[in-house]
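Below you'll find only one chain, the form predicted alone, shown as structure tokens.
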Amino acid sequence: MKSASIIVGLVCLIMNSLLADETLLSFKQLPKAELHLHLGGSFPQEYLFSIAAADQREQLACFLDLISQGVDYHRGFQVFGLIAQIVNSEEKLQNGVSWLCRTLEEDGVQYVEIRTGLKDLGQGTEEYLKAVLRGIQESGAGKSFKLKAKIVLSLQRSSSAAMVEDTIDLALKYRDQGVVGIDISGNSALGQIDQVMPHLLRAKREGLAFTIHLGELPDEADQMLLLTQLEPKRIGHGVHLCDEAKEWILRHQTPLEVCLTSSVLVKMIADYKLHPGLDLFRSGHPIFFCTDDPLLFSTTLSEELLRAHQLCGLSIVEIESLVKESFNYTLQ
């Protein structure tokens, strides 16, 4: 009897695995929009390993293993310094963007907004942006490719006024060439956003759209200032919102970017089912699923959809509807 029970258990495991594979394949075949993806945390691992020195590969592998086991929110940021050391030229950046676009297309993504902060890799911040644009063009995104790729320029809460001005100037200059908006992100415990708000309001007056990381930490400040002044088109994460911020988002029906795996692995939430975006969805509020940093969290958009189905109880019909509606929430 015991051996029969073991056999039945193995058969069930195999059947469940086959069903998961079939469901994942169906999600891969869905045309999808990826609207919360940071370039630094999204370069394909194979590409980074191909250009990294031996010690850098070892460090990166250790970082990825650490993150896969769950890591403190602040400690997770440290990996970006290593990735910046690996992707340290405009040529490497361009090639990495091209590789990323091809990888996304293989997962069925048909529209992506790639977020990146401006950096100086030796030739200035504008050359950095142009290298990202060349990478998109090199991949074929927007031409024969099914994938259409756009850029969202990221600002840290701790960014200097000079960096904010530079970023806004380049966003305005290149908005007809692929830049579609501004992202406010970074460690929400740092920086005083009120000091650069006048510059951000200039971007708003000029018609640039905003998406804002909000509610990543329980003690996050300035939520209402960011919401009421910038009136973002979308909110990233939204895990720890103060009551006033949640009420504002509900009243304005501001779509929420839900990154399930990211939120679990950096310990914003203890379990996939606990993401507050799921309750918002069930109450009729607009949400959609994203990867955040597919390299760091070893995920794809299709796999995020599978987790929403298997671990959060959303039906395939509900997920298909969410995926279709996500195209309505782009910044362009």
Given for the second form:
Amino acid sequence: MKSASIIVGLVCLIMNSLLADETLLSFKQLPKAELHLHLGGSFPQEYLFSIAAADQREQLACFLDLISQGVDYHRGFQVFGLIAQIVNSEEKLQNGVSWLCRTLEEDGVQYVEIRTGLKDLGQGTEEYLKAVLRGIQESGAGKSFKLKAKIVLSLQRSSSAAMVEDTIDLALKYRDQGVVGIDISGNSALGQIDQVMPHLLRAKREGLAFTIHLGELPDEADQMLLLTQLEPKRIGHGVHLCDEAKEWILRHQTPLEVCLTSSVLVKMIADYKLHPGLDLFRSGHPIFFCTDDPLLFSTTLSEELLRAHQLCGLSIVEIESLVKESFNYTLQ
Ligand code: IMP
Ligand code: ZN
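Could I see the form predicted together with inosinic acid (IMP) next, after the form predicted alone?
All chains and molecules follow, beginning with the one already shown.
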């Protein structure tokens, strides 16, 4: 009797795993838009390992292992310093972007907005941007394969006025060559956005669209300032929004970029099912799924959709419709 129930249990396990494989395959085949992805957290692991020194490989492996078990939000940011040390030249950056685009294409992503903060890898920030653009071109995106890749330039609440000015100048200069908007990200507990707001408003006046990380931490005092001044086209995460911000987003029907695995692994939420974006979705508010940092969270967009189905209870039809809708929320 006992062995019969073990066999039934095993059969159920195998059936479920076959079903999951099949569903994942169907999500991979779905044409998808990836609208929240940070370059620094998305270089393919194999690529980073191939260019890193032995001690960097070891440190990166330790970091990824730590994150896979759930990491404190603030501690999680330390990994980006290591990644920046590994990708330390324009050539490595270009190759990494190219590799990333091929990986996204394999996952069935047909449109991606890659976010990245400008850096000086030796030849200045404009050369950084040009290397990213060359990486996209070199990958064959938009030519030999379907993926279309655009760039969103990232700023942080702690960015200096000079950095904000430089980023906006380059965003405007390269607007016709693939830059589609500005992202505000980074550790939301650091910096004061009001100090650089006049510069950000120039970008808005020039017609650049914003997407803003909001509600990663519960005590962000600048939520309403960011919303009312910059009127972002999309919101990243939106987990801990104050009542006023929630009301603003509902009134403006601002779509939410939901990154399930990221939110769980940096302990923004205690469980996949508890992401507030799911309730917003059920009430008819626009949301869509994204990866945030596929390297860090060891995920793909198709796997995020599988989690939305298996762990959050969204039906396949609902997910297919969300994915289709997401193409309407690009920044360009
Ligand atoms: P990069 O701008 O291409 O170097 O990508 C890495 C940067 O993205 C990090 O230094 C952070 O500023 C930002 N980033 C990545 N993941 C997150 C997140 O979950 N929350 C806020 N910022 C993030
Ligand atoms: Zn993010």
